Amino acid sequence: MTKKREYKDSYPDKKLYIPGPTEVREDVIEAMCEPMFGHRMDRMTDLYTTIVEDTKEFLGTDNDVIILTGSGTGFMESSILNLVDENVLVTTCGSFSERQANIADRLGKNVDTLEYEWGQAVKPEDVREALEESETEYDVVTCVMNESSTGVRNPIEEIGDVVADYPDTYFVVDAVSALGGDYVDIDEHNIDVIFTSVQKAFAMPPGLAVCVVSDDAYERELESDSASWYGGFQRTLDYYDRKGQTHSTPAIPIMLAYRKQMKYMLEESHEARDERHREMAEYTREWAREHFEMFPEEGYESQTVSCIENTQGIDVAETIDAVSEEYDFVFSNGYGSALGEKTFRIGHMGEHDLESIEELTDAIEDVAGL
């Protein structure tokens, strides 16, 4: 049984480089320190309209957003409810797409799954494929579009492509560790539903998470009898247009945080993001290169998270413990039992930059003797 253990006042700072949470702001955290007020004023009203049209800029869709207090996780079961009927195909790369397969098992779904070995990349002709030869008419297509248990960025702007040759088929996109860091036209690639977490690429506090939602997938769930209440497409967004709030208490310290933290990416622009999140993976691909290999199928590696093959045999645990204790940094082992020891990850998300990642790699060095 688990046991208490007292949080205490104070704990040593240390810069993440983990697939998330990431690095905040300074005075983005301090934006969570206002004076509460209620979820129902019209102060709410103009802090919650901000934070949604600031991210349809800043996105470049002209899809409905929806914010919501929870996790990404969240989005994931409530697209399913809210979609799927009864059939559901599933592309699985990894531990966050089979955790997408196991949740709509849960809810009773019939799930098919398109699997591929962890590190392989989800094929765009695999789903075409699987399409046009099932019997099955399914309701969504899943696909995850960065896989940071295996470091993979699977090509969901090709395989929304795909998707879109099936009218009746409506495609779900998990973003959870990629959006905001990884540019993707949402609307010019069939993408009907795309959501992410906040403590990623955002670079935000946890505990939002947002929804990209087609005006398709809206209609679609009008039509469904399983709908989700926290999450359904309908209740929030019909709110939102009624009211401009959410339907239940928000976290508002998290908003006034996200606030503040989305005029600094509507001030770089999802294009120059993306362009400085693509410059820290090639440097931390390279690094790898030269010290060890690159876990993730070639050609397909994730632009936030470097899944990385310790081809050298180094205790990665111990060099976790050694750099964090002489640096103050931290990254990741391997994703669970089936990678740990066997691969480690670096998060390249949010606010860090190639110089930022430049004193992880070198800290990582000098622990590690390489």
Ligand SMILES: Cc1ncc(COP(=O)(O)O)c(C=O)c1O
Second form
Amino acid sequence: MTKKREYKDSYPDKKLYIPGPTEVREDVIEAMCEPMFGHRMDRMTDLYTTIVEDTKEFLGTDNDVIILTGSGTGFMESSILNLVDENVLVTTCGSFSERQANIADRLGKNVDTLEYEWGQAVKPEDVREALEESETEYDVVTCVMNESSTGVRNPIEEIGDVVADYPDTYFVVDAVSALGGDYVDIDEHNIDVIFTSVQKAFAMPPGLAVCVVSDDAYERELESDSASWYGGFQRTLDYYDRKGQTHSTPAIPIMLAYRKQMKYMLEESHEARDERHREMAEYTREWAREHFEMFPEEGYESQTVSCIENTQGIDVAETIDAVSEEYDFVFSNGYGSALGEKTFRIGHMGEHDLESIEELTDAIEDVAGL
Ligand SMILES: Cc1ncc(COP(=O)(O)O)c(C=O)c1O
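The form predicted in complex with the ligand is what I need now, so please give it after the form predicted alone.
Every chain and every other molecule in the complex is listed next, the one we just looked at coming first.
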């Protein structure tokens, strides 16, 4: 049974290299400290329309954008409710894509899975085969862009191109640990729904989720009688159209932080952020291969979180503790009991740069005696 553990008045600051939440700029945190205002005031319309339109500009999409209080998991659920009448094909290759299958199953949908071993990536040709050979007409195909549990980056662009050949099938992408740190041309690749949580590569405090919705997906939801209330595309987007606000009270302080951080993101640009993340990922992979091995299938390594196979048999938990104690840096063990000690993960997303990643790898080398 969980017992109360008193929250203390102070904790040492730790630099975050976990796969989210990640480091947030100080002035972005400070942006939250404003006197409160009402969610039906004009000021709210100024704030919400600014962050929605800036997000569209940053992502370079003509699709609609929803920013809702909650976390990415909310859109894993509502996209199924909104778009799946009966059948969904969920591609799975790790914990978060398996969560997507579990959610759809709990919502009473008929779930078929295209399963891959953890560490392997989803292949477009397998998706084509599954769609061609199945007797089932799928309402939706889902895919995770970046499987944070294994550090695999799936080729969602090519998978989107495959699903485009099936006009009655919608393509839903969980981009929670990738969007903002790994470029994707949403409109070019038939991505009907793509969502993220702001505490990852957007480098904001947690509490908001962002979802980009195509016109087709919006129209499709109109035919559904089981659409989500809270995360319904129609309800949220119509409310935006009419009032420029959200349908219920949002986490206003986090939206203030969002506004500030999105200015930095626009200044840097989607392409330049992608390039910075590529450099960090390439450096981390090179370092990992010098001392260990990479866990993901070669050619599908993530640009935002490196999952490293512990080929040296270091004590992962002990190393994490020692790096935290001596350097105040925190990185992650492997996901779950199966990968906990077998792998470890370095989150290189958000506001990190090559120099800050080198500081971490130096610290690991020092502590683990590499
Ligand atoms: C790929 C992926 N999907 C979904 C989630 C769930 O996101 P949230 O915790 O914001 O609901 C995570 C969280 O780490 C994730 O990495």
